[in-house]
Structures are given as C-alpha cells and as structure tokens.
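Given as structure tokens, the chain that follows is alone and in the form predicted alone.
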Amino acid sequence: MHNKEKHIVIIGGGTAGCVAAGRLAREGYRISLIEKDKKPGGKINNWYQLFPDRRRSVEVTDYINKEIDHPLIDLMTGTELDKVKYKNGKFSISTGKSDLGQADAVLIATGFDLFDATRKEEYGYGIYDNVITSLDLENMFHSGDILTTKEEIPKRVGIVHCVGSRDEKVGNFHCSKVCCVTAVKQAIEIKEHIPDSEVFCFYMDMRMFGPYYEELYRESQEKWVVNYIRGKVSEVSENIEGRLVIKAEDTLLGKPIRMEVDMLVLMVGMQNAKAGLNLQDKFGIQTGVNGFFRIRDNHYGNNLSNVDGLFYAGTCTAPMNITDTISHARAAAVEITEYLSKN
C-alpha cells in the first residue's frame, strides 16, 4: 500500500488506539497516537488476569505492543492534545508539546474512568480502612497478598455489585456490563488465594452477557462455593473491633440482613473518561444520555461520530470487555480505511 502521504491522529493508546493504529499502519497510513499516561496499554496494565479463562493480562498487552511495533507509528506517550483546528476536511492538531500538523481522519479512543467510589458514602470507601475498590483488589493479586490493613488475612470478605452504574442518585443510569463477571472472576481468585474464607456477593441481577461467563458464574458457586446474595447494600458501618458491618435484604427471602466482613470490595463501574470528555469542545463532539460519546447509528455507525473525518472506539462509546473493544476498533481501522478512500 502507498498511504504515507495520510495522516492519521489517534487520540488514546490503550487497547483501542493500538489496535486500530497497528491495523491502519499496516494499511501504509501515517499514524500519531497520543497517550497521556508513560506507557501505552491503558487499564489492562491495572489488571491481574482477564474473563472468562482468566489468563494473565500480560499476554494482551504484549499483543497490544506488537501491534505498534511498526515504523509508520509515532507512539507520543505523556502527552495530550492541545488545540485543534478544522477546515476542508481537515484537522490541524498540536500538543503541548508540538505541532503534528494536518490530519486527514482522528480516531478518539480515549477509553474509560472507573466510578468514584467516594461518591457513595454509604459504603465508606475512604472513611473505612478495608474497604476496597475492585481495583484496589487487583494490585493486592499483583503483589501476592490479601491483607486486611491489620496485616490480617481476611476470613469474610463482601463483594457489592453496580457501584455507580444503574444509579439514578449519581446520574449514571446505564449498566457497566462488565461488573457482574468481574466480581465473578475476583471471588474466584479470593478463594484460590484464601482457600478457607467466605466470600458472599451482593448483587442486584446477574448479567452474564458474554460466552463462558454463565459457565464462569456456575464454576464459582459448584467449585469454589462463592455465596450470592440478591440484594442492594444500604449501610457500611464499622464495630468495636474494627469489623465492617454490612446492612443489607436479601430481596429473594425478603429479610433484612446483617452481617459482619473483614473486608468489602466494591465493583466500580465505568463512565467516560475525563481526558475524552476535555475534547468535546475542541472537536464539537456529542454525548448521549449515558454520558459516553453519541455514535452517529446503534446499529451501523457505532464508530462514527457527528464530524465527518473523526471516528471512535472502544470504551468512549460505552462500556465493553476487552474482546468486544479489540473488535471495535479494528472496524474502526476499516471505516477510516474506507473514508480515506474516498477522499
């Protein structure tokens, strides 16, 4: 292919960015991808092992690496756009740092943020010691130990689903689809590390959305007898002995429930990322009702935004698991493809 003379600006170097840069670069187009953080990956570099056969993530990000490994790409990490500016068909884009000149198509795959788990006193993140974010829990598998702050290793430990998805009272009435399975998969991996302890999930539906996921959910309670709850934590307190106290109802019993934990992990949901949603002015640009950008058809341009020549992927359009945001942007990398075509 002789595609050199196009440029193409991609905005985010997590999974989506790489991967729809290391399709078009193979393509022969020119590719800038911009990343903020030191190095490329995104949130994959946070986790431990993936759903639903729970390999370790460091076999996705070495084949997010090999992807940019290729001479049309100029891999910018620690940086972010500055100002941009569009006119005929084109974008002339500068980072804090230099002028890349003129771009003939932008992909923004500036991916996602995790819900602030302090938005929800109730379950005293940041008031109480142990409790945790499913983040939080992930560097604790990366190190080796689960600990409580006591150095203990906890004995009950809580998981509550949906913390800041389908929440009229934060404003994020959409469901983070990934949640559900996630927890699934971390009280799988508590129970391997703490053979004896209990772990019980609160939950308010199981959304097992993806294959092997239900088969993953019945692993979890056959083999490793993982407690499911179905049930909505109203309070977190802690007692005398430095024990968190869970209130909650069981909504299949119809009973409230009470029970002491050593540690309670919350499952935080995504919403869009800041850093995307700092360049909704800069490109005019839309968002729908879920707060993630608005793609231009549910059914057939769901990679498409509101300004011809610029394009998404991945999670800034809604929340999706690795597998379905590889996919999304290597259909990115052919609607690109098809646009430059024309043009």
Given for the second form:
Amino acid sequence: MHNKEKHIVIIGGGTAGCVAAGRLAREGYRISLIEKDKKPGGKINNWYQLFPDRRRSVEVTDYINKEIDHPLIDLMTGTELDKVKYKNGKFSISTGKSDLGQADAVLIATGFDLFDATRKEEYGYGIYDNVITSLDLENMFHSGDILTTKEEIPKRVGIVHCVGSRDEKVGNFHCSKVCCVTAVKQAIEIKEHIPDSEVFCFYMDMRMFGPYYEELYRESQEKWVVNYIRGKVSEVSENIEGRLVIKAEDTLLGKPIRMEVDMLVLMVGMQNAKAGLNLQDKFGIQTGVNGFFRIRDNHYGNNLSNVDGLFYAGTCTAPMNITDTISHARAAAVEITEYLSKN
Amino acid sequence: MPFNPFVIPFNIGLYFIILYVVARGVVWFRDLPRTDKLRMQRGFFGRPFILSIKEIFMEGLIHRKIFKVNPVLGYMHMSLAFGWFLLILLGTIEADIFGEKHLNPPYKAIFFRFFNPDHGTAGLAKHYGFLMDLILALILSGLLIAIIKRFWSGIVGMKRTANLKFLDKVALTSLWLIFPSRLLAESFTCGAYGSGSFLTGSLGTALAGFLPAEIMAYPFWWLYSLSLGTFFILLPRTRYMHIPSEMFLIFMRNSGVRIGDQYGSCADVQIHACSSCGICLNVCQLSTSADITNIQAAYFVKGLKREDDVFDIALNCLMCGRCDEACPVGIELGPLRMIHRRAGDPPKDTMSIWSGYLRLRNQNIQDNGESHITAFQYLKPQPVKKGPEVLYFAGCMTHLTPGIPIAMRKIFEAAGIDFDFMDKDGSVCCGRPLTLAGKDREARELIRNNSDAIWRSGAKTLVTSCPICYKIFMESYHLDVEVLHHSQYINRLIEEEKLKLNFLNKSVIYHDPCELGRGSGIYSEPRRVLIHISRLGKSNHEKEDALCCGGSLANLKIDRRKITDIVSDVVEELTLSNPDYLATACPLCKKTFGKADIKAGSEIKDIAEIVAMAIVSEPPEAIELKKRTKLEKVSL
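Now show me the form predicted together with its partner chain, since the one above was the form predicted alone.
Below is the whole assembly, all chains and molecules, this chain first.
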C-alpha cells in the first residue's frame, strides 16, 4: 500500500496521541509516537476510577495500549522533540536522541497540565497539611487509604470547585469542564470509603454536561447525602488542633459561613501543557486567549492548526473528558488521512 | 532707524503675555488658602526665594533632571530654553552697549541686527557677534532634535511622544519658525551689509551671491516678528504656559505649599506647569507592558487643562508612583489623581471655559448623605487581648497568603515576643482600598473601628505585614502606638539580637512594593534584613525605580488580562539573574507574582518567610533539657 511511504509524527503519547496513532497505523501510515514520560497513557495513568460509570481507569489504559500495539507504530518513550524544520509542507524533525527524518504530517497531542494549586495560596496547598488536590485524592484511592497526615480518618471533608478555573485572579477565564463531575465522583468515593463522613462541595455552578452526569449528581445527593454549597471558599486557615477552618459564603442563603474540616480537596483545573507550549515557536502555532492552541474553526475545523500539515488532538485545544478526547483523536485521524490523500 | 512697523506683532504679543502672566499669578495667589498665602509671603523674603532662583535656573533653563533621564532630550530642552534665555539676555546687553542709546525698548534688542545692519565688523563688537551666532547655532541644533523627535521619536530614545491638540500645533509651528526666520533675516541683512559672524555672516554672503539680499531680508524680519507675536498670544492656551507656570510652581513648592486633597490654586499651577514632555509615558507600565496608552499622567493633565471628563482616566492607574518619581517638573501626579477620585464623576452641565478650576473646586468631596453609616452598621467592636507587647495586624491580603502570617508567628515565637494576632479570625479592612477609590468617608468608619481595637489593646507597637495597611496606619490613623512594617520590625529584632538567624547561602533579588518604597520611603530595612541572611543581589529596578507588580488595588478599571501582561514582564525582568528567591515584602505583590510563569529554580517569597527559614532552631536535646528542668522545678 502506498500509504506506507507516508510518515506521521505524533507528539504526545496520552489518550489522544495513542488513539490517533492506532487509527492512522491501521490506515497504513508509518507513525513515530513521541512521549516524554517513561510509559504511554498520559494523565489517565494517575486516575483511579472514571466518571460517570466509575469504571476502573485501567480498562481504558488497556484499550489505549492495544491501540498502539501495531508494527507501523514506532513508540519512543522518554523522548522529547528537539528541532523542527518546515519546508513545502514537509517537516524535518529530530529528537534529542535521533533524527526522525521527514514527516508528511504532524499531530500535536500534548494534552494538559493540572493547575498548580500553590498559586491559590489562600487555599493553603503546600502550607497546611491536609489540603490536597483531586489528583492527590486519586492517589489515596489507589493506595486504598484516605487518611490525614496524622493518620486519622477524616470525618469531614470539603471539596473546592473551580481551583484555577473561571478565576480571573489567576488569569484563567475558562471552565475546565470536567472538575464538577470529578468532584461528584470523588465525593461519592469518599462516602464509600468512609460511610460516616460528611462531604461538602463548594461550587459556583454545577456543570453536568455529559451523559449520565446529572444522574450521578442526583445520586450523590439522594443516595450519598453529599452537601452542595453554592459559594466560593475565600480563605483557609488552620486552628490549634490542626483542623482546617474554611471561610466561604453561601450565596443561596446570602450568609457567610465558617466551617471546620479535616481535609480539603481542591478541584484543580486544566491548562495547556507547558510541554506543548514549548512547541509554539518551533512550529509557529498560535494559542487563543484561554492559553490552549487556537483551532482553525470552532465548529468544523477543530483539529486544524494555522500550519498546513499540522493537526491537533485532545486537550491541547480545550478541556475535555476521556470520551471527547477519544472522539477528537479519531477525528484528527480522519483529517490527516484526508490531507495526506490530497497531497 | 528709530522704528519699523514690522515690530508691531512682536510688541503686541510681548506686552500681552507679560500682562497675562502677571494677572494669572495674582489670581493664583489670591485663590490660595490663607496658610499657603502666608507661606509664600514668608518664602519671598527668605531662603525659598533664593532656592527657587537656583532651581529655576537648573531645571527651567538647564533641565538637569531631563538630562539625567535622557541626555539627548535634555540637550534639546536645554538648548531651546537656556539658549533662548541667553539670546534675550545677551541681546539686551548688546543693544545696550552697541545701540544708539541705553535702556532700549525690548524690540530693539530682539531685532538689533535690523536696526544696526552694519554693526559688528571689528573689535569687541565682532567677538560679541560671534557669541550671538554661537547661541543661535545652539538653539538651532536643539530645534533640529525637536523636529526629529516630533516625527521619529525613537531616535531620541523615546518610545512615545505626547500627542498635541490643534492650538499646540500652531504654537509649535510658530515656535519652530522663530529661530530659522531670525537666522535668515539676520543672514540676508548681514549679506547686504557685509557684516555678521561665522553663521549669519557666511550664510549671508552665500545668499547675497545669487539673491537680492536687501529686498529678501525684510519679509523674513516680518516673519520673525509675526512668529514671536503668534507664539506669545497663543501661549496661555497651549502647553507652553508651562514656562511661566513652572517658575511659579518652583517658588510655591520651595515655600512649602502642597497640593492637598482638594482642587485649588496649587493644583491648577501644577497642571499648567506640565510641558507634556512625555517622560511619564515611558515609565508607565500600563503603557510599556499592557498597551494602555491614553491614561498616562501627561494625558490626564492635558485632560484637566482642557476641562475634559477625566474621571475614568483618574481611576485607570496603578498609583504606583513611578511617574511622580520621574516627572522632571515635580508635579504631584498621584495626589492630583486622588483629588479627582474623591471628586467622583463630574456633573456634565457645569462645564465652563473661563472658571477653570472653580468648577472642580466646588465639587470637591460632595456630601453623599448618611448612606455610608448604614452600610457599616455591621461593624462591631473587635475583641482584643489586653496588654500584649506587640499587636500583629496581618491585613486581608495577608490572609490570602497564609505563608506570611505563619512565618511571622514563628518569628515572634523565636524572638520570645509577647504578641497578639489581632485579626487572626478575620480582619476589618484597614480602609486603604476605599481611600484609593476616593471613598474617604467610608474609609473613616473602618479606621474608627480598627483604631478603637488597637487603642483598647494597650499595645505599644503595631506590626503589620501589609504595606497597604502600613501606609494608611501611618497617614490616616493618628495612633498613639508605634507602627512598623514587619520588615522594619524584623530588622529591629535582628539589631537587638533577639532573633538568631542562620545565613542561608541563597541568592535573592528584592522587589520594593510601591506602597512601602515610593509610598512610604522604606527601602533600607528590608535590604538590611536580607543582607543579614542571604546573598542579596541587584536588579535593574531598585528603590525609587522599582517596578509595580501590576496587582495594585488602586486601578479600578484595568482588565485582569492586562495585569497578567504587566506581571509577566516584571517577573521576567526581576529574575534575569536567576535568583533562588524573588523576595518582596507585600502579600499583594507575592500573590500577583504568582500569576506569572516563574523560571524553574526561582521562588517567590515574602521577606518574613525567608527569615522564618533562617531561624536557628534549638537542637531537640536542648528543648528536652528545658522541659525537664521545668518539670523538675514543678516537682520541687
């Protein structure tokens, strides 16, 4: 098949990169898949269970690994892109270790970084012992124990939504989309682990955008009695016993609240990955005001960049859940196939 | 030749401007408050007068401060101002010595060559003529720079130059015409009579070679007189009013008159003393980092002169004080903006061209009824602990950076200080944000509540971590306690050897917060503390030249994204040397810096946090020993 002569470089071996690589390899293209970490899979490796059905994330990881198990895919882990030359629609790409030769198309699937919670110092991440992020909590689920630093079982847990999302004070205006439902999922999981605990979610809006999300949200209230308080946490301090003191406002009641909790979980938002942003100058690509890569058209060009032959897949263009990331990556494969058949 | 009609435009202009300036000065003086009048009267017969003469010479003519900032620009201003001054002075002497008689009318000096065309061919007069040509050449060289600056401002190192209104442009054209027309008029006359020195003489001889010099001279003398006359007539309504106003301002300032908190005569003198030189445009970070280019001090002052609605411009400012610091005329730009923040949005129907600042004066601090009282009814007396040695007020911003109060607690404990954390369970705002928004009355409610708590505690020293709070404690609280910013207090603890600190072998760059540095003049204590515990380096923006972090509470108009633009530039500039810590002494600066991408290896720290890391902790055995001896004592 003549497709074999065509070479595609995919940068980022997370969900989007791997799914697109599998699709394109099955079309007969030769794929170089570059991943900076030691193993492919990306952020999903850190997650314990996925919303809305709470399946184990390992199942999705297995699916991804099967996708890239193809003779035409050359997976290069622990590798980062070094030099790029672009001439007449062809890319000459080299990594620090080797020269990849000429590529007929490039797919950027560099994903996202979690918001650095220390930037919201008022929430005390890195300052108070029992302030953790949603990622830290997933790690606790993995290990099976949800404990405070004093090795005690928390009786009361607060969850703060929109940490680093929809927050102009940290320069992030966008909604990270998945944190609301993550909070719902994690609240349920906490209640499962510690049935006699109380969980309070502090939210601005509950954005249950996906199928079965609203149902999960309802279940969390009816079955698990998770408390939802509409209002942002303004500041956190620690009292003499080491419990966290939250100050917030219940905007539905119009009253300020002070509350003590044993653990506070910060729902950190998504930002365009630093590793991706480093490619900006190399490829001459643009970012939008939200910091993610700017797609050529919001409705029917959301895999296209401003450079011919360069495509995007996944959360480097906008916050997405796993489902949407997989769809976006498959769409990117279609776009690339179409582009290469024309050129 | 006794008289010629071409001097009439010059004469009209000259006598008009003399009368106008005197009248304006009288009105300004008349409208000053009584105490300021007394200050100026006393100043007139004392040191301030002599100081002012010196300052007028150094700043008004030589433009020393502009020289310091930008030598090319300084040369331009100096050659025009000082050159012109010399031309008038030496011209008057020339007319007096070499003219037909002594004590001539001014036009005889200005148009000396016309009335004495064959003068200066030999002896002393020839040397004098050389001097006059030299001065003219000096002015023309400055003029050349001015023309270049107007069209290609980058050449003289100015990123931007002030935009002009129509009358300014006419006045500018007439000003530009004065000296070339003088050159040509004198040259033609000299050419016809074979007189003149290296400039007028040579040019005259050259021109006379192919032109009828005697006939050509006359229209240029008319042009010279007309451009002078036009310039003088337009002067009061253009930016050139800054020339007489600046002299008045210098004397006013040296006599101790300040702008105060309401619009009055002093503010009016100050806005007219602005020459629109544009130096403030280039130091303003809103312009250099955030591309907001219509709110800078020069434009604000211009708006005031034109009696535009400047309320939005007054609010769109970081109040960082960089333009105050840079202004070569010394206009009190911050206080001027504050006056307009307090005055609020002006009613549009009272605009009047002639009454100038009267309109503004009448609307200073409008009484907004009793509304503020009900708004602050929730303020309850704060509970206080009686008699601590030190009262610690973190401030609301510090509550958002819990690392700082935690560090302060460590420091107090390590030094064995009996302190009370006054706002541990939430604070009543110090009032400064309201003051900055022009809401003085509302701020007073908060000041009263906090003052009461501080007074009841009986503490002798009040320490705050926030320069914003510090500034208002110092300026508006009238407390009977000593107020210290934590950098000052830590420095004292070190000097009194109450605090034992390790040397942290870390490189540090210190960022002066606006409210602490330019705002309160505290530069040395934080540096002394940092030198004590770390390797303190220097950035390109130290002390008075410090940058604003961009997060200032004072800007009520700015888009948050623009703040990110500013802070990114600031952090990049301050971390050029890759310091381990970028230190500041303000929770708001610290918080704002967090918005920028910090280079790997550099960390943002408050000075208190660095000090807390350096505290010499007693080895565990020593603590154990202490406990045991305590127990033994108890058991005994």
